[in-house]
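Just the one chain here, the form predicted on its own, laid out as structure tokens.
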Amino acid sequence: MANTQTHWNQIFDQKPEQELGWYETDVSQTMACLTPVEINQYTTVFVPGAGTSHLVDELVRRGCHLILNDISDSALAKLNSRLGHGNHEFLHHDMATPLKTSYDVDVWIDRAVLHFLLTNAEIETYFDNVRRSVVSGGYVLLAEFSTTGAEKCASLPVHRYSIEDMQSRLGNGFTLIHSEDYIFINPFGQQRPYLYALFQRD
């Protein structure tokens, strides 16, 4: 698998976060897609690729229980230093492999993680993790490179997604609530077409 812990640790260790291709301080796009979802102190939110994302800070302000995962322990250490103690826990796991712990997740928020998984086995394992974790009535937000998006990110090839691909991978037990194409302007001024899609589990 190309996207190893070493690769991601080198990125987070060697670059300031403002130079990361996915860096954003304005997380309003993601939060707008979550408008139908009530996130409060009773909500458990799983973020499969937390990195050093400022989305996490907004979720902390909502008071929810956060499970913050990343393949990079360097990223998690930086995030832990920024957040300090609170209603959150850190998980160091590769989402291409089965989760070792069972979680009851109300909201699963993935911005730019899934598209780094390339083989069918990796992708199916990721979605198995989703299906085993998200409770009935829970939500899944996927924000990935669209079919018109870039073919690489962080020097790695990516799997670009359509709504049909996302729905097929999730299965019939998830209903599409909202989707939209979004052009993200990265820190270098480049356009990166994303697809945002919110699903709810039956």
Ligand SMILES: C[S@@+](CC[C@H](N)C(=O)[O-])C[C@H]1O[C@@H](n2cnc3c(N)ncnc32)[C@H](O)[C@@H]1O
Given for the second form:
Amino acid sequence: MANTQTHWNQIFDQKPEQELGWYETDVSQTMACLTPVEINQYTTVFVPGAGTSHLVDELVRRGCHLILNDISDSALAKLNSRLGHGNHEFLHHDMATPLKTSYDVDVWIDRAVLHFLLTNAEIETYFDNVRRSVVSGGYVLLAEFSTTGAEKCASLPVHRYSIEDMQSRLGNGFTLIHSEDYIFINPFGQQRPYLYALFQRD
Ligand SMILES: C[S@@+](CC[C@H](N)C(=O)[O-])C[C@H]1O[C@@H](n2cnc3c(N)ncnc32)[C@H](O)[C@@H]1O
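Okay, that is the form predicted on its own; can I get the form predicted together with this ligand now?
First the chain shown before, then all remaining chains and molecules of the complex.
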């Protein structure tokens, strides 16, 4: 975790959020993908790499219980000072390793975290975490660089995803509900093709 954590901490310590390649204030496209999902005060949402994302503020407005994880404690500190107290808890964990606590997660929302895991072992551990956490009837939204997307993000190589890759790694117990290609325009005006896919657990 040390090297990866240092890398991400340097980014969050050194750059204003407006200069992060994934900076987005209008999260309506992500929320539209979550239309079939009820998110309210009874919902537990797990965000495996929250960063300083403004999606979190929208989820806070829905009143759900949020578990906000990140490998970067600098990102979590910034998010903590922005959000203050509320129905959320912070977790500092490398998602390439097994979660130490069991969670009953209704909705798992990953935007641009999974694609940083490169080895089969890391990716398998991530999906084991999903399967151990998401309850029956729960949802998983994966938003990762698509097969036509960039090969790097934040100076790191990424594993780009197709629907087939996501589905086979999740396993048969998850049904694809919705998917869409989305071209995110980053703060530098560059196109970043993403694949968004919403799955429901049987
Ligand atoms: C491209 S940013 C996306 C942040 C946020 N999801 C968003 O949409 O703005 C990737 C995030 O994943 C975190 N991250 C990278 N590798 C991770 C890992 N192995 N475990 C947990 N978080 C990780 C980074 O610190 C960073 O906050």
